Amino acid sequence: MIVTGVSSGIGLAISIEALRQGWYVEGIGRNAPTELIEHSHGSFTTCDLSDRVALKELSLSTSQSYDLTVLVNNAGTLGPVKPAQKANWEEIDHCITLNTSSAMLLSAKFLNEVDGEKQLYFTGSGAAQFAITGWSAYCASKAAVHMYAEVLAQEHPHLRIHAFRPGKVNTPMQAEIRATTAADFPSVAHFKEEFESGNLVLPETVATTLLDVINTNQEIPVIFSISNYTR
C-alpha cells in the first residue's frame, strides 16, 4: 500500500492500521513517522508533493511484488482561510497543487508504473459538495479531486477507484481551522463546538473503515462517506 501524507492524522492512521493487518506500507511525505520507518513492513520516501520537480522525479515502482497494490492519495492542506478576494496567488497555487494536481499526477504514475491488481483512493471532503465561506481554494480543490475520481472510474471500470469523505476528523488540520478568526471564517465557532463536544471522528475510525472497504467486494459508489460504512 502506498500512502501520501503519512506524518500525522488520517494518513498516519491508515498506515498504522494497514501495517497491523499485514500490509507492506510505503509512505510518501515530508516527515517520516517513527511508526512506519521502524516497522519491518514499512518504508518511507521523502517528497514535498507541492514541489513539481520532486513530484516529476518520484517513482512509484514498488520495491516488491504484491497481489494487490493500493494508492491512497491523502496528502493535503487547508489552504488560505479568508474571503476569496483576499487570497493571493501563492496561497491558491500551493493549495491546488498539493490537494489536486499532485494527486492527479501520482495517480497517473500509479496507473502507468505499477503492475498487477490495483486500487486507487483519494481523501475527499464534504467541502467538495458544499460551499463554505472562507474556504474557496479548499472547496475548489476537493471538488476537482471528486470529479477526477469520477472520470478515472469511467476510464478504468475494471479498477476500484474511489474518493471518500472522512467527515470532521480530529487531525492537525482541524486544529488549524479552530485557530482561524471569525472575520476570515464565520463558521469557526461551530468547529470549536464540535471539538469541545467530542463530536469529531477519530483518524483510527477512518482508517479501519477504509481498510474494510479495500478488503471487501461490496459495491460502493465512486464518492462515498466513511460514516456510511463505519462498523
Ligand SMILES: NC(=O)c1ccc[n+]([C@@H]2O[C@H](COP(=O)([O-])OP(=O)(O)OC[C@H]3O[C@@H](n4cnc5c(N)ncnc54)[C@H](OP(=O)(O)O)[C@@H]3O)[C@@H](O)[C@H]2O)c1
The other form holds:
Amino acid sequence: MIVTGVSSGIGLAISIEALRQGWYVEGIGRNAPTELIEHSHGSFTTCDLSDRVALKELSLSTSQSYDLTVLVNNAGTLGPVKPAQKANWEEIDHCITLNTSSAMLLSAKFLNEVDGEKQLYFTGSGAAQFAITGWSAYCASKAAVHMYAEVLAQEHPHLRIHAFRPGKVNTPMQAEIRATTAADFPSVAHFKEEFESGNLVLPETVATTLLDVINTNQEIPVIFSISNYTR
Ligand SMILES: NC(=O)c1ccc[n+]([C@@H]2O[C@H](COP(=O)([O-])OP(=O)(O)OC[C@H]3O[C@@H](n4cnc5c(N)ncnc54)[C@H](OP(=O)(O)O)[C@@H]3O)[C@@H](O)[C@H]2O)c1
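Moving from the form predicted on its own to the form predicted in complex with the ligand:
Below, the chain from earlier opens the complete complex, with every other chain and molecule after it.
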C-alpha cells in the first residue's frame, strides 16, 4: 500500500493499521514517522508533493510485486483561511498543487507504472460539497479531487477508485482550524465546540473503515462518507 502524508493524522493512522494487518506500506511525504520506518514492512520516500520537479521524478514502480497494490492520496493542506479575495497566488497555488494536482499526477503514475491488481483512494472532504466561508481554496481543491475520482472511476470501471469524506477528524489539521480567527473563518467557534464536546472522529476509525473498504468488495458509491459506511 502506498500512502501519502503519513507523518501525522489520517495518513499515519492508515499506515499503522495497514502494517498491523500485514500490508507492506510505502509512505511518501516530507517527514517519515518512526512507526513506519522502524517496521519490517514499512518504507518511506521523501518527497515534497507540492514540488513539481520532485513529483515528476518520483517513481512508483517497485522491484517487488504484490497481489494487490493500493494508493491512498492523503497528503493535504488547509490552505489559506481568509476571505477568498484576500488569498494570494502563492497560497492558492500551493493548496491546489498539493491537494489536487499532485494527487492527479501521482494517480496517473500509479495507473501507468504499477502492474497487477490496483485500488485507488483519495482523502476527500465534506468541504468538496459544502461551501465553507473562508476556505475557498480548500473547498475548490477538494471538489476537484472528488470530480477527478469520478472521472477516473468512469475511465477504469474494472478498478476500485473512491474518494472518502472522513468527517471532522482529530488531527493536527483540526488544531490548525481551531487556531484561526472568527474574522477569517466565521465557523471557528463551531469547530472548537465540536472538539471540546468530543465529537471529532478518531483517525483510527477512519483507518479501520478504509481498510475494511479495501479488504471487502462491497458496492459503494465512488464518493462515500466514512460515517455512513456499513458492511
Ligand atoms: N482532519 C479533518 O477533519 C479532515 C477532514 C476532511 C479531510 N481531511 C483531509 O485528510 C488528509 C490528511 O489530513 P489530516 O487531517 O490527517 O491532517 P495532518 O495531520 O495535518 O496531515 C497532513 C499530512 O499531509 C502531509 N503534507 C503536508 N504538506 C505536504 C507536502 N508538501 N508534501 C508531502 N506531504 C505533505 C503532512 O506531512 P508533513 O507536514 O510532515 O509533510 C501530513 O502527513 C488531508 O488531505 C485533509 O485535507 C481532513
